[in-house]
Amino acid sequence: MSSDIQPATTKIFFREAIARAMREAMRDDPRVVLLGQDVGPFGGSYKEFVGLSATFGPTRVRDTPVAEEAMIGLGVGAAAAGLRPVVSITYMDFLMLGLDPLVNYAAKARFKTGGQIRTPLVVKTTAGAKGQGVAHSQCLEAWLMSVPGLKVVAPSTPADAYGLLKAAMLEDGPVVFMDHKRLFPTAGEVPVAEGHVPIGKAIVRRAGTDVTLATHSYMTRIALEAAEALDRLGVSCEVIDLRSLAPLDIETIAQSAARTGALVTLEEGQLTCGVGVEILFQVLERTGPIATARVGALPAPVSSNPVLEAAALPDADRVITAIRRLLESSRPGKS
């Protein structure tokens, strides 16, 4: 039998991929429980939990008050007691209310107790801008990347939403699973067979030879749009989807950047102390001097005004401009 045979897939929406991962995990492990606002009969704020309440009942799918610190604190305690909770935080902006139990207890429990207490907790939170204003649009993943004991994943496709959530629910320590408002209605092929995507492994979404573009979550779609346009201009752009932010797969990025000789990072969050600066420094430690640039949101709150929101966020045109400027300055004639 040929090894080139591809596994069977089915096309589903991003939100359906999350529901499938939850359904399989809850079926296979009675310790998996779901907590959050509107996760019960309503099916989740983005309909990513549809059907779970009817299947598993209110004991395992529990609606909570609007109290993020209590929600995560309850999840951390339940995890330490032997359950495998998934806590849904509707907006990443309000994850900061639960940072104390997440950072000071969940991420440190196994270190403080010599491994006697572990917290197999998943905090699923939704980031990104989609017309909801300054306190409902932020991407704060860079805040979380520096916490020892905490893993952070950010899928960009339905297949990775399914696979990374399945992997997160197998971890013995806390994982933040970051999705994005603009990804829920997108569709893609997901393997029919059950499985998971390993945490800590990036993927090359598009091969290229002139520049490496590293990104994650919804910005992966922007990166691919920019790469397609650059190709028509004679610039070959390799797009790497990080998928995992903690741990970072620096080796995959560094190998690509060493080959192309140029590295650009793209994120929806802020550039100051952001994901991109960490990637660039770690890559430069491995490769030595190469051409680099960062693209991210403007240093301003994201407005609910659609014109101002669009002005603040990275788009394909900004990525194209940044790459052409970088290549022109580092390789005159190649832009």
Second form
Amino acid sequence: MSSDIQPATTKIFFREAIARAMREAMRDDPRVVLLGQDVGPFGGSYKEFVGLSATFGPTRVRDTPVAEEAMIGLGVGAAAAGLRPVVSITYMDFLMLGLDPLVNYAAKARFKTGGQIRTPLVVKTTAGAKGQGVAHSQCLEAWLMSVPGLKVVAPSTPADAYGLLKAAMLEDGPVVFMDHKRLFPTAGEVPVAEGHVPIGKAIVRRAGTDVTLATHSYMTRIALEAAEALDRLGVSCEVIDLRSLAPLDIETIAQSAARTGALVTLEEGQLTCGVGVEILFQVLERTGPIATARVGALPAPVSSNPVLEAAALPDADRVITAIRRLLESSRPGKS
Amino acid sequence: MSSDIQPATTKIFFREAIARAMREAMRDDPRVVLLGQDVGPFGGSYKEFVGLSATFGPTRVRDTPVAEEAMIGLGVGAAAAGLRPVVSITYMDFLMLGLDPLVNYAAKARFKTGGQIRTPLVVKTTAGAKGQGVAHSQCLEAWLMSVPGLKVVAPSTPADAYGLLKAAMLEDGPVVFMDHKRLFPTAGEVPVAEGHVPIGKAIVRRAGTDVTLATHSYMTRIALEAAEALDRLGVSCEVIDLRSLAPLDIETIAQSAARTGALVTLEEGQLTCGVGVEILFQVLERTGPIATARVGALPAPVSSNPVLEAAALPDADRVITAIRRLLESSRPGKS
Amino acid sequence: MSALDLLADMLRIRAFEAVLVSRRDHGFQLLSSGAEAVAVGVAAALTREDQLLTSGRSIGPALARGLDPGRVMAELLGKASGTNRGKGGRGHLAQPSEGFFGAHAVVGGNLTIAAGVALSFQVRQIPAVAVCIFGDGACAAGALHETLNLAAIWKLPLVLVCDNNQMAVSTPRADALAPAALSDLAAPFGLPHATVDGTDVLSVSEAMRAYVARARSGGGAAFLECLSERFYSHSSSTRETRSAAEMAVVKTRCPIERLAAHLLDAGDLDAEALARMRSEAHEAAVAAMAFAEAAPFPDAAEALTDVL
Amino acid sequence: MSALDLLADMLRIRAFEAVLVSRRDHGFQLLSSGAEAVAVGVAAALTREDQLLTSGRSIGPALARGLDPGRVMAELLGKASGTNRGKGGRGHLAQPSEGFFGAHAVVGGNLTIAAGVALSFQVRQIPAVAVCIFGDGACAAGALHETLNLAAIWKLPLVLVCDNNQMAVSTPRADALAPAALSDLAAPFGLPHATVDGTDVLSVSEAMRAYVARARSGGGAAFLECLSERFYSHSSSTRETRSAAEMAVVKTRCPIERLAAHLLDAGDLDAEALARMRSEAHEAAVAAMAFAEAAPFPDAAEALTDVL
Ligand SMILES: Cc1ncc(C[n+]2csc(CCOP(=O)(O)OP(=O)(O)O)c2C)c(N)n1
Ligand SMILES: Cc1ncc(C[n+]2csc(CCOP(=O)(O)OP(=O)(O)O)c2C)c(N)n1
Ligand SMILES: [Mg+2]
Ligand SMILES: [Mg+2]
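Here we have the form predicted on its own; I need the corresponding form predicted in complex with its partner chain.
Now the full complex is given, and it begins with the chain already shown.
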């Protein structure tokens, strides 16, 4: 294969990538149905489901009442009985209301029935802060990563939103697809050809030699911003976008970290028992001692207040500071 | 103070320690009320509330319907409005049904109201496996540790069950007190004098020089069993019982690990984004490179099946193997 | 199904549980004796395509639905020949291929799942019905409300059956639930609902047949409350909280005695035939136990299979 | 409170929201115009000791409860002089010292909290009542069911007020909820319940007064549904889904016009006085905005205060 034959792409918004994935899957497989609040004619809180209701009708695109436990529970039951539902939980904070059917039933159904029941369900939900306050800003993906039987994906680009959602809808067990409020209006190139992005594969978004920065979802954009600034400061930062949190592609990160000799993780959620610490420890197990640090939210609720929200969340400056401090302490004189 | 003047103690069961703490707190503070399923005349699923209903009556010891969201929600609201409720959630798995009021309201109330509202609530719940199957065996403490605004304690002895529950009931914010099915019938010495055990202090259960084993709750007993066996194999293992998971007494563990040069964590729950990995990374940040390993459940649901339950969970043998392997690889020839 | 068949099914459940609980190492079990008429009456109204879901108290419903007693017994004892390969155990019995979608040990936890099964039937235009049996305790759970509302607005082919044995562990239903009749809970949603004597298998099956037929033909969901009894304590390891006097009254409401008396009175059964049915039921239970005893435990490696 | 006072309060809410939303950088806000009669009618029935809790749509209730408009405005704009030091913002306004226990932005999330506040009153034998205002959307949440049941069995001093504006974001109440009247949801629990015209402040306050008095004297909980309107779209950043024709009908049901017309008809008010009231309301809102504009943002260090 010649590397200069690139697949044809088209530039679309993240929210359009989700709609496209849904549209194709619903066209291809009559078992795919969409349930959620305001996913019908309204087209989703972030317009990510625009047009589906008109094309596929109210039997397959269902506006639900505000009843997250039942929304997920019905999705799980329907999945167990032959459909492939996508359940939209507008904000990840409200996933808490539906964790019982997701964790106590869906994630365990295959195991507890000795393989008789599978639950090919996708829960699509939106994480992260964008001025909506303490109960609409949380990132709970680390909780989900710890649940055996669940897969978790977290795209940062339209192409991955499209490709990972397509892949999630092909899985035979439950997948949580988490996007982010700040991603919907971002645009990016997406292959014109239909396809999917395999779950479980991280991607190097930017090559670098001095430090590896592993992150996911919206923070990938912050990481790239930091990497660019670091470049101007003479620090070459490799940015890895996890894309899939469970399973985690630890090899890709470990190989990079072994090469750069330094690993920093970046997440918008809490550091304690978070995504970053899991990655750092697994990489250390593979590489032996290297320089490590983690960056995440302050240990506090995230206010809708613009000053306090910004104060609570990681930004490029904080990433840059963490990386410079790490490199200075581990390799005095380097940076 | 002479070290041979020990406080007078009396030997009681873990479940009795809980009842004693409740009894004293309810006697001292009319704001303490107990809500839960079968906590009244029945005395609790593990007899841990025996006698309270008879002494304090149905206004303060309330049997609730099976409605975990409301049980916690009412507890939170009552706490916010002047009571100091203890809400018993029989199994930690069902905490999921009440995470919304606990995490979205209680843990954030003080912050979001600018200090106007506090929620002095204790959620007492039972973790761990004892033949009850996939939806009654989970250990979810790592989720809770990651929530800003929540404290989490996990006693392993009757004395700590007593002392930490007393302390939890004195806090001004929400505390999750997690015990374990296998602990209720265990016995231990408890001081005769009333008092409490401060939240946030780990304790060295057994001194050792070759490796530090950090654990909590029922696994402390497994750790001590393993340490004893290791002793016979010539490995001196220091066992630290965390007691408090949030806040975490990382200094005590780090000091021990710095001294022994090796740190192993042991938990009954999932390793991914778990308690152990958080401890390991925080200690590594303080000590620099030392030998580390973590032991926990297999990444699978826990069946009620005796063979499969045992297969899924850590036991002394697995701990011994992990420690020996770690010491062999880090200090060839030592063990 | 004839009344004699219903009686035979109830006798089989009773005998099965008696044999199970008399085994020394039976683990602890959630027994359904006293509520056999609910299980058998409900199952009698279902066809092969329908799916039955239950609370953790599921032995009666599983057997009534026709699951092999040997495999059920094996499952309850954690054996590899069990319906769930021994991995589900008490509280999670399942065999969807036989129309028993399964038990779920989270109180109220199977309500939304059952509605999802019904949704799948509806979307795929399969003329089948999902039925969920749950306890009076589960009626306090918010999941019931959410399920009733969705079942009503979407006209799901779902029949909710409350097996109201008037106790949740130690808590009397009267102390835990405000409604005069639990079936009233369906009223605001405009769903057909009724309360029947759950010790009368004929009442249960008759009411169920009407609701199932309605649901099957697109008429939507319904709620049936069955007033039953719990002859054992909550689980075989839980202390009984009801007094001997209370238990004596409870035991008078035996669904088996009731139907047997009716059939004897009507001349459709004689004492000899009844005795024969009893001993056949006992022998079937003993055979189930023998099958289960002989079966191996699963291999420890199964702890990691069928996870993802 | 006189009818003129009620009118003045409603005018203040209307003017406050108009001034807020006309500020260019107002963030996005959940406005309650169209439902002023619910907020004001409910607040009129409460004493200082009572506590009011609401959904995220809380501006009207907060002002009706007597919170300082300047501090409310400051809170909505994230200023340090806000009721919550600027940390709560839209959806979390609170000032318990003034009997406004607060808003909570999780739909249905304040129902169980309010019941807990009521429980605290009951246990501490304080003759106060907890009142929770929530939307029609929240009626689908299981939390309502659990709360109704507990409120009923424990006779809690709790009044649940459904502000039924007939929409949840884009979803019409009729598509989301099966009950004919949402107040019917309280019926199975044996709780007093009624549906009133939520654009008629006199109806709302009268019904509330009866329920609050009953709850205060130990009579237990009640459920009041108020049929109101939402004059703005869901939030000030959400696109409107109702047609212009629909909105025209909606706007005819103005609680302020209704009461004003009534008072004018009765001769209790003249056009001049009404105009004066309007301009007073507007000036108060402008003053509140001026206060909020002048207030500083909190220091970034506050991101870590009042956490534990
Ligand atoms: C959500 C949840 N809370 C608590 C429990 C513990 N529990 C198991 S059975 C039971 C009683 C259920 O009563 P009911 O629904 O009437 O069923 P029954 O046992 O009478 O058949 C309880 C509280 C549980 N399994 N799930
Ligand atoms: C549990 C939960 N689910 C979803 C949302 C998103 N959401 C915010 S307001 C709203 C609509 C609520 O409708 P209703 O209860 O009628 O109140 P209204 O907005 O009409 O005042 C929704 C779905 C939320 N905040 N909480
Ligand atoms: Mg019962
Ligand atoms: Mg509404």
